[in-house]
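Next up is one chain by itself, shown in C-alpha cells, the form predicted on its own.
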Amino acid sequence: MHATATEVVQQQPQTHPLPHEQGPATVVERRVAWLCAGTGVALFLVMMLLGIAMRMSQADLVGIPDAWYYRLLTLHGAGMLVGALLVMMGALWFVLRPVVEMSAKRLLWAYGGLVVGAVLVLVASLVGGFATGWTFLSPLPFHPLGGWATWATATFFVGMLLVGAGFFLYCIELFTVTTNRYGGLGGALGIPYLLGRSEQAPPPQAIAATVIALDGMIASAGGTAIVVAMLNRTIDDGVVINALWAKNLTYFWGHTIANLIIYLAAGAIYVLLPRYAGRAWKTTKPLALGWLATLLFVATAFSHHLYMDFAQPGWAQYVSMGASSAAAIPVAVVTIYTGMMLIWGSLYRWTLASTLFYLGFLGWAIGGVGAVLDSLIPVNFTLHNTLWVPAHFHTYLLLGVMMWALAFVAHLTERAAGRAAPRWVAIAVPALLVVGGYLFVGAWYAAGALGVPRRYAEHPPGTQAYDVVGSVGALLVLAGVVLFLVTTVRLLLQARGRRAETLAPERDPEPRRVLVPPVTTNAGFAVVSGLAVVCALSLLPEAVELAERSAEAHHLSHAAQFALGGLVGLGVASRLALVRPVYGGMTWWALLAVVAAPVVMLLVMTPAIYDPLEGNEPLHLLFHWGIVVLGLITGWASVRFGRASGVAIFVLSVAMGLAFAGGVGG
C-alpha cells in the first residue's frame, strides 16, 4: 500500500541529506553564528520599539517632543542597519567557513567595531541629543541651534567611523580568503567557468561573498573619507566641505551598505534554503553572470537619491536610473526565481525557519519593485521625499532581511534542539509578521502616493488614519517577534542536554599557502617605480609652495605623498616576498595598519593640525615625511593579503586621500 503525500512529508528527516553538506556545525561556527545573530536581533528589537513609538507619535496615540523624535529617528536608522548587518554578516560567515578558511578572531574584530560604534551613536543621540538623521548631511551637524553639543557631534562621527571600520575589516576577510582560495579575483567571481575555460566554479556563497566584499570595501573607503571630513570640520570650523560632494559620498556609502545587507542574506540563503528543499543550489553561468552585473549595479545605483540636486551632473543621473532599474534583473532571475524553482516540486519541509526563509523572498521582491519605481526620474520627482521611500526600504529590510534574520535564528535553534518549533507557532509567527508587516508598510505606500512627506515628526492634518493603521501593523509585528523569541528560548532550554551531540569537531585548517604578493613581474615593479617617482614630485619645494595656495591642492599633495610611501612599501615588500616566500597571510598588525593608517592620514589633513607647523620648516618637512611613512606602512601591510586583496586595499587607501582632496577645503 502506497503512503499518502502527507505521510511522506511527515516521514522526512529533520535535515535533508545533501551530497555537498558538511555535517553539523563546529563549536566555533555555532558560537560565532549565535554571537552575531543574537546581538543583531536584540539590537533590531530595541530599534523596533523606538520605531513603533515614533509611528504612534505620528498617529497622536502617544506624545514625543519633536526634539526627542529626531534623536530617536537618528538612532533608529543607524541602529537598525547595524543590527541587520550583524545578523547577516554572521549568517554568511557561517555558511562560507565550511568551504574556505575563515578566522573567528578576525570576525570578532569586525564585530567589536560595529558594536562599539553603535554604542557611541546611542550615546551621541540619547545623551548628547545629536539629531540630524543617520545620513548626517553637511552642514546640518554643525548648526545644532542649541540642540546638541560639539562632543555629541564628534562622538557620533567616531561611532560611524568604527561601524564603517568594522564592516571594512569583515569585507577584507571575505575578499582575501575567497580570492586566495579560488585563484584571484577572476577565479573567485567564476569568470573562467563563465567563459568556458574551466569546468570548476566556486560555490554560490563564495561568488556572492566576493562581490559583497569588493563593493563593501569600495563603499567603506568612500564612507571613511566623508566621515573623517566631518570629524575634521568638527575639530576645525575653518574646514569647508563641498555639500554636493558630501551628499554623494554619504549616499554612496549608506545606500550601498544598506543594499549589501540583503545581498549578504542572499549568500547565506544559497546554503540554508537547500537544507529544507533537499536540493543543492549549484553555481550556474546565469548565477555567475548575475553576480558580475550586481557588482556594477550596487556601486552605481546610489545617486537616485540626488535627482533633486540640480548641480549633479546629468550623466550621473542617467547612469543611476539605468543601474537602479537593471539591478532588479539579476535579483529576480538569479536568486528569487531560482529559489522558487528550487522549492517547487521538492519535498520542502515547512518549519518555522523554512517558512520565514520563503516569505523573505516576498519582501525582497515587493520592496525591490517599490525601489525601482522610485528610481525612475519622472516618478522620483513626485515620490522621493514622501513616505514612499521608508515604505520600500522597510519592505525589503523588515519583511525581507528581518524575516531571514529570524529564520537564521530559528534554523540554529531547531538544529540545536533536534526538533522543529510547534506547528501552531510556525503558523502564528509568520502570519503576525506578514499581516502586521504589510499593514505597516502599506500605510506608508498609500500616504507616500498622496504626497505625505517623510522625516517629519508630525504629518499633515487628515492623514493620521494612515499612521494609526501603520501603528496597528507595527504592534502585530512586535507580537510576532515576541512569540518567536519566547519559542526560541524554550527550544534552547530543551537543547541544553544534547548540544555536545550535535556539534561537529573543529575542521582541519587548510594547508598553508605561499603568499602571492601584489607585484610579481619586472614590468610590474617598473610601473610601481615610475608611479613612485611621479608621486615624489609632491615633495619638491616648488610643488609644496604651489600646494599652499589652496586647501584642496594641499590635501592633494598629501594624498600624493601617502601614495609615494605606499608604492615604496608595496614594491619592497613584494620583492622580499618573492625572494623569501611568505606562508599564510593576514596578521593582526597588517589588519590594524590598513585600517588605521589611512584614517590617521585623513585626520592630520585638518588645518588646525598642520597650519601651526608651516612657520617651522623642520617640523613642516617632518609632517610631510610622516604622511609618507603612513603610506609606507599601508603599502607594506597590504602585501600580507595576497595579490588581489593587497592591490585592492592599497588602491582604496590612496583613493580615500584623493576623494578627500576633491571635496574638503578651507
Given for the second form:
Amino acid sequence: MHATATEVVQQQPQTHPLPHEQGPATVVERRVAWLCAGTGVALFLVMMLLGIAMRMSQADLVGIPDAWYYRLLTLHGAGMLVGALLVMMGALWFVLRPVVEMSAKRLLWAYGGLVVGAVLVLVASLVGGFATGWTFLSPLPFHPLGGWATWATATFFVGMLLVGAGFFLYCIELFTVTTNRYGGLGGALGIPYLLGRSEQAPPPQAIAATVIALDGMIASAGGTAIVVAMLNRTIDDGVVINALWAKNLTYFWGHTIANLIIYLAAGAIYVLLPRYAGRAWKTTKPLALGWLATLLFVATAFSHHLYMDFAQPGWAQYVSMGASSAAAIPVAVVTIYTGMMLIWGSLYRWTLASTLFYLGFLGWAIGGVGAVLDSLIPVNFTLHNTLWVPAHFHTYLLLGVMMWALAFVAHLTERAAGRAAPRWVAIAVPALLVVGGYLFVGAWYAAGALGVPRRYAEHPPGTQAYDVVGSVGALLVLAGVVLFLVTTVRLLLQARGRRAETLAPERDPEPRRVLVPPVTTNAGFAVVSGLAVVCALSLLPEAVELAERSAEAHHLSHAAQFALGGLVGLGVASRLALVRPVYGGMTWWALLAVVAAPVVMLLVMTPAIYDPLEGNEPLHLLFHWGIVVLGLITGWASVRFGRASGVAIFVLSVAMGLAFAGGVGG
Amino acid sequence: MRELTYSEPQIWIAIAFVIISALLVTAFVAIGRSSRREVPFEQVKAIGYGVRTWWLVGLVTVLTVGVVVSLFMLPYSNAQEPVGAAQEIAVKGGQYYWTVAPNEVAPGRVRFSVTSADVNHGLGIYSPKGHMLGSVQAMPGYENELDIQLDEPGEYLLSCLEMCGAGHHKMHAILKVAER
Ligand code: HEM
Ligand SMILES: [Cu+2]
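Could you drop in the structure for the form predicted in complex with its partner chain? We only have the form predicted on its own so far.
Expanding to the full complex; the earlier chain stays at the top.
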C-alpha cells in the first residue's frame, strides 16, 4: 500500500484532513532537493563544530591559538553562508519547478560552483592559514604578517569567485525562466496584476524568485568586480585598490547575498507552510507590492556596514538607514503576518517539520528587530562591530534559516518515509534548538550591549560568564541537531525499500518557446547603434593615448571597448533572432560565455599583463580588440536568455567594467 | 582590555529590544495555541486584514520616528555645530598598535582624526569606567574625523574594532584626560 506523507499525517488525531496538493514531486526534484539540502546540512554540522570550538575558546573552556581562531572564523563564516545558500537554493528550486520549467543540469552547475568554491576556501584557511574573516576587506589579504602565503590568498579568491559564479548562474536560471514564462520582467513581478490590468498573477514563489534573482544578479556583478580586483592584486603588487571602494563592493555583495538567503527561504515557505496549515498562500496585491519594495530595499541597504566610515558619502548612509528600516515593512506586514494568518485557527498540523517551520518565523522576527535597531546610525555608533552584530545575524541565520533548513529536510523525510517523526522528538528537537539557540544569541546581545568587540579571539576580563552561557547554549543546539539527524536517518532507513512517497511523472521537457530578443524595435536598434558609436570612440588613437595617463582611465577605456563589442553582439544577434527565431533554452555555451567572458575582461586589467604590450603597437592593438571580442561574445550570448534576462546580463557585464574603473588603479 | 560596565544608551537599546522580543514571543505563543481550534479562514481574513492596516500604520510610524530622530543625533562631525576649540588628536592604526598624538588632553571636546598605516582598523573608545562610548573606522587613504566630549578625567582605552589580523584583539592604547 502506498502511504503518502499526507495520508500519514492525516492519521494523526485531532487534525483536519489536508485538503489539497501535497504537490507530488518528480524523481528529479526529489534528488535535487536532497542533494542541496544534504550538502548544506553537512556543511552546517561541520561549521557548527568549528563555531562551538571558537565560542568555547572565548570562554576559556578549550584553548585555540589566536592565529587558528581567526582561520576558523573565516572558514565558519564563509562555510555557513554557502551551506545556508545551498539548502535554500534547493528549497526554492524544489517549489518553483512545478510551476516553471527549470533544468536540473543547470542547477548542478551552480551547485558545483558553490561546493568547489567552499572546498577551496576550506583549503585556503585550514591549510594555507588564510584568516581575514569572510569579508576579506582590502588590503588585509595582502598584509598577512607571515600568517599565510600568496597561494592561500589566490586559492581563497578563486574559491569566492566560484561561489559567486555558482550563485550568479542560479539567479540567471531563475530570472530567465520566470521572465520568459510570465511575459517579461513586469509580468513576473506581477505588475499588470497590481495595476488591475490582469486578473492573473504569478504564484508567490515565482514573484519571490524574480526579485531574488534580480537582486542576486546585481549583487553578483559587484561581487565579481571586487573578487577579480583582489585576484589582480594577488597576481600583481602594482595594483592599487581603493579601500573605501573595496569595502563598498564587499558589502554590496556580501551583505546582499547573506540577506537574500532568508528571502530564498521565504519563497519556499510560501509553498511548504500551506501544506501543514491546509490553507493556500496566494498572490495578493500587498504581496506583489511587498516584493517590489523588497527589490529596492535589499539592493540599497548594504551601506549600513559603512556607517562608521565617515568618508562614505552622506547620502549613501541616509539611503541605507531608510532602506534598512523600510525593508522590515514587507517582511513584517506581508510575509510574516500572512504566515501567521494562515496558521491562526487552522488546526495546524504540528509535526517535526511544521514546528520548525513555525519557529523559524520567530528567529526572523527577533533577528530583524536586532538588525533594525542597529541600522539606526546613533545606535550603530555604540554597537558597531560589537557582539551585538553576530547576535542579531545568528538570530535570523541560526534560529531562522537553519531552523527552516532542518524543517525542509524533515519535510522531505516525512514525505519519503510516509510518516512523521515520533512525537517526543518533534518536541525535544525544537525545544533544544529554541532554548539553546536563544541562550546562545542572548549571551551575545548582552555582551554586545556591554561593548565587547566581535571577532576577538580573547574577550575582556570579567566577560567570561557570557561566553560560558553562550557555549552551553551552543552545545544544546548541537544536541538538538544531532537528535534531529539521528531521527531523520532512522526514518529514512526504515522507509527503505518501501515506496512511501507517490512521485509525479517527470515533467515535460522545456517547451521550445520562441524567445523575444533584447532588441526588437527600430528605435531600439537605433539606440544600440548610437551607443556603439560612442563606445567606438575609445578605439581612436587619441582616446587610446588619453587612456594611458592613468590606470583608472585605462580601465574606463576597456569598459567602453567591452561595451562596444557587447552592443554589436547584442544588436546583431537580436536582428538575426527576428529573422530566424531563437527558441527557448539556455545553452551551456551561452551560460559559460556570459559568466566567463566578463571575468576574463576584468582579469586582464592587470598592469603586469598589459604593460609589456604597451611598447609593441600591434600586440597592444590586438589586446584592445581582444576586449572588444570578449564583449561581443557576452552580448551575442545574452540574446539566448530572452529580453529581460538578456538585457540584465549584458548591462551588468558592462557595469562590472565600469565599477572596476571606479576603484582599481596601479 | 579592561573590565567593562553597562552604560547609556546601550541599556535603553537593550531594554527596547527585550520588550519588543517579549511581545513577539507572546504573539507567537498565542498564534500557536490558536491553531488548536478551528476558525474559518474567511473569518480570520475579515479580522486579520483589519488588524493588518493598523499594524502597518503603527510600524511605519515607529520606524519613521526612529529614522527621523536618528538624523538629529548623528555622530558625523560635519552634521554637528562647529565646536570651536576642540582639541585635535591624530590617531593612526597599524598592525597591531595605535599612535595617538597627543596622548594626553584636557577634559572637554576633542576631535579624533583617524587613519591607518596599513589595513582597516576601527577605533573603539572606552571611558575610564569601561563604558563603550562609540567608534569610528580607521581606513587607509582616508581621514575620518570624530568629535566627542570627554569630560571625565582618567585613562580612556582605545581598542581596535575592525578585524586586522591575528593580533586584532591585542591592539589597544591609552588616552589620558587630565584632571580639571
Ligand atoms: C550553534 C551554531 C553556531 C555557533 C556555535 C556559531 C559560532 C560562531 C562564533 C563563535 C562566531 C564568531 C563570533 C565573533 O567572535 O565575532 C561566529 C561568526 C559567524 N557565524 Fe556562526 N555559529 C553558529 C551558527 C551559524 C549559522 C547557522 C550561520 C549561518 C547560516 C553562521 C554564520 C556566521 C557568520 C557569517 C559569522 C561571521 C564570521 C566573521 O566574523 O567573519 N553561524 N559564529
Ligand atoms: Cu583590529
